[in-house]
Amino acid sequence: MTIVITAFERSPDGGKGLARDTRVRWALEEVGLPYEVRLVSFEAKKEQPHLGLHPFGLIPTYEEGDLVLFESGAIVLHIAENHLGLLPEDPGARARAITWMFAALSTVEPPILEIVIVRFAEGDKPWSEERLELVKDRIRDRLAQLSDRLGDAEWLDGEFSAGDLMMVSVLLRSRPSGLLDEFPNLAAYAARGEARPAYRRAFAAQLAINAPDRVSD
């Protein structure tokens, strides 16, 4: 059957990888599943039929015959849990892996996506620097943790898992801030994420889509 997944047909970050199609995208590489892409306009992603996909109008959805599933994490654990290369065989390492995958989305994720919501929602208000400069440092402490859990590591347990690839993608989304590169070893750690094969592969796909030059349909 034909995995398709949906991305935005033009993307906030420009293709920058942040979008997370790029999660879904990555963990069907590491595994070499192909896939097809449906691109959704921000109009069309309120409307039917992909409120029919995704009940909150996002991205990305993931169908594969009479099967639809919505949440990037969601989609990433059915894709390690039912095809070989992103979860260990080993009972316990599986379930740290797993772990690992919750505690980027739920732990790691939220602080850094309160910057998107200061600067562009709330950037108008006149405490919103003094909000952002809390928020920076509610991520801070995060990655400070992050930090010395990882120490030298190359991956966060053992070897690469869909724990690392989620954990890699939520950290991406605070090198603008310039957060990231106050902890050399986490920023290393999401270069190393960076350079496998399957994230380049990935990236590149999600950047085609956004091209400046592409001619839309």
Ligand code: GTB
Second form
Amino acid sequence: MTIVITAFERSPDGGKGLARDTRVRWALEEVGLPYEVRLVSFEAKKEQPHLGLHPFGLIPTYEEGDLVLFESGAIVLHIAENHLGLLPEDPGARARAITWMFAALSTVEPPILEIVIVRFAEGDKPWSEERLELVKDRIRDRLAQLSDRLGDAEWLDGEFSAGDLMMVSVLLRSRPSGLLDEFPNLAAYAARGEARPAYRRAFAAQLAINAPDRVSD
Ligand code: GTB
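Moving on from the form predicted alone, please list the structure of the form predicted together with this ligand.
Every chain and every other molecule in the complex is listed next, the one we just looked at coming first.
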């Protein structure tokens, strides 16, 4: 059955792996599943038929026969639960890997996303510079806690899992601000994720779509 995901026709980051289809592509590559990509424009995302797939008019979505999913976390979990390679067999280790997925999405990602809001939605406000510093400090607090937990370990809990895939994806969003590099063990952890062949294939596929010399279909 063909798997189809959606991605930006033109990613705001120029295809540098920061949009959320990257984590879905990465998961599919890790488990060795082929997939197709339907590109959507910013305008088309907010209209039918895309709204029928994603109630909030965002990317990514995931179609597999009659099954339609949205939310990158739910999509990666679905892939990980149904294919070998992203979740351990042991029930306890499996539950912990899923816990790290949730931690990435609901505890680490929200403060990191605030930077985008301050820069792009509130950048013209007289208080935005001051708020940016507060937001950065909140991110530092979270990254410091994560850095302490990771220590010298290669991955968060034993073997690489969907928890690491999600955490690395989230951490990469903090790199442009310079915050990730303030924590060398987290920067090295993210680099280990990026070095995985599956990540590299996912990144290359997204970049190819956004390459400046790409001829539009
Ligand atoms: N919780 C949802 C999920 O995890 O799937 C969030 C989905 C989401 O916000 N998708 C974004 C979107 O569709 C794409 S990734 N945004 C369009 C809109 O809001 O209309 C967001 C994104 C945009 C730009 C960069 N960048 O330039 O670095 C990175 C990520």
